[in-house]
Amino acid sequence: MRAEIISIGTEIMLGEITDTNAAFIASKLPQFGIDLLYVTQVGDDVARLQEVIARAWQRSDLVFTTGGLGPTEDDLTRECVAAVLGEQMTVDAEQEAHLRQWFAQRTREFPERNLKQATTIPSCRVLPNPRGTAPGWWVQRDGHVIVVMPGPPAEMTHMWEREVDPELERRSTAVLVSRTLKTSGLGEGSVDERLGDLWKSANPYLGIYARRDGVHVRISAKAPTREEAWALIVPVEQEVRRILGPAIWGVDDDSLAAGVGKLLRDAGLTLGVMESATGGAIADAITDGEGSTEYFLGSLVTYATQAKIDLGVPGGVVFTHGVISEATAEAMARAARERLGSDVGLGITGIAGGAEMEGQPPGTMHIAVTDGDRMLYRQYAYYQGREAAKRRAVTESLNLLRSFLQSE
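Taking just this one chain, and keeping to the form predicted alone, what is its structure?
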């Protein structure tokens, strides 16, 4: 089955927003055996939008559009789909009532202009949008389908998961499922070498990807049903786990921070952090996980040297060894543990900016973890800009913490 995606909005063409919707949809299609052939971005212009939709309708079995479903004059997707198919738009009474109720529940006046969001065409089935005012359309005719979805990612992804994904699964004759195993501490070459003959398998087949949080191994299988595909994956996953062992820290949508959180929770331990170069980013990553209050007590963001000293880092350590040093990182880890009353303390100091400091290059980081008896330390240098340096520092800190917890 051939598919294409049309991302609609002048703001995309001007570079004001990033088109994440197309990437999301593209990532979902392979599991249904759908081949994505084209991705088009087009502005809010009637002639151009009609041209793009007409071309897609002629050459593809499935067309997915996002954007252009708002109430304003430049929201043109419904009108253009109707024009291309030669169908008349009418206001659907049920959708109008739902829309008016949506505004009433929020004690807001209903703008009559929003009525266009309650319109349908004869070939359309309405897709509910509980997260916004713009319902989607599932338009089917002459062996072709156009799925019309809103532009805001939170609305689009919710509609996809609740409405579009189940419909595509019902229609699919083959499905592709994948399991991603996430590793740390190993390079791409090392993972490739260790997995050896597994790479020769055609179904399931393996892929290896370097990501921010380590090297990922994806195992994908294709079969008539989801159950049959998973049955193909299971023995291969077991073998990959046997080979890579403790280097695997998570699967699929797991985050490294959540994996570390699980280790802390399972061990009944709490964590306190003192961070300098990362400016609170470690705390942000950890608290993204559900239930982090069970194991995370807090973070002391001590960007200035005096702040470190005021919160327990001995001045003698800082002035003797330097702010950016192993000794200071270790003192920060101890101070975090003592000040916050946690079982484990993590300290990080380094250079997030692009200038050399204390004779060390940009991107240099010193990280330490302690439980009062043991101390684990790591130093590295990585710099591809300030944002990348901080992001890498978070990953390295979580990896060090993971190693520490697993070595008990």
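Alternative state: the form predicted together with a further copy of the same chain, after the form predicted alone:
What follows is just the one chain, with no partners and no other molecules.
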């Protein structure tokens, strides 16, 4: 089944809002075995809107539109769908009553122009919108379907869950299941090369994606049932795990921080951090996970050098080796353990800004992890701007922690 999405609204074309509806709908379609082939965003313009809807109606079995259902003159989606199908819009008595009641309940006078929100066309079944005044349309004719939904995400997603999702469930003949394996320490190109021939297969299909937390390998399989789809995925997953081995740190929705948290919890260890260049981003990532109180004691964000010294980094170390150094990172890891009384301490110092410091390039990071006995250290330099440098440092720090805990 070939589907496409049309997101409608001039505010999207002006970049005033990001169209999140399309991504929401797109994420819901694979499970029904529906192929999304195109997403189009277009403004509130009769000619362009009709052109886009007409093309979609011709080339796709299933079309989803969001937006343009408001009461104002520049809300044109209904009018354009009716025009493309050559059908007449008429006010539906039941919808009008419902709409007038909606306003009455809120003790607001009914603006006559809202009446257009009560219109329907012959091929259309109305989709209730309990969260707003614009009902949706399920339009079906000649083997094609157009699902017309409101633009506000709260209204659209609610309508999706209550009306559209169940209907698609009833119609679905094939399902698509996928398993994502998350790696670190390898580039997109080298993962691609290592997996070599696994690539060629169409079903299951292998996708390789560079993400902030490393390269993800996704195995997707399409089949009549969930079970049959999984049967296609399992052997490929085993092969990918055999090839990439320890580079794989998680699956599907796992976050790197949650993975590290699990290792700490399982080992019954607590963590303390002293971070400077990352400015609290490591603690922030760790505490995004529910239950982090079990293993995370805190982080000393010692942005100023004096703060590092006040909180336990020997002044001599900083003076002799510099702030941006292996010795300081290791001293910070020790200080974090001592000041926070944790089993494991992580220290990171580096350059998040765009300027060279102590003769080292922007993005240089020195990271150390210790349990008071072993000390694991890593250094790298990577710069794509301040925020990206911080994010990358968080990923590298969590990866170093992972290696440390796994080699325990």
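It should be emphasised that the depicted structure is a prediction, and the values quoted were computed from it without experimental measurement. Numbering follows the first chain given and starts at 1.
Asks: Of Thr173, Pro361, Leu311, Ala267, which is at the hinge where one rigid part rotates against the other between these two forms?
Replies: In this comparison, the hinge residue comes out as Thr173.
Asks: How large is the turn of the smaller rigid part against the larger between these two forms? Whole degrees is fine.
Replies: Comparing the two forms, the smaller part rotates by 24 degrees relative to the larger.
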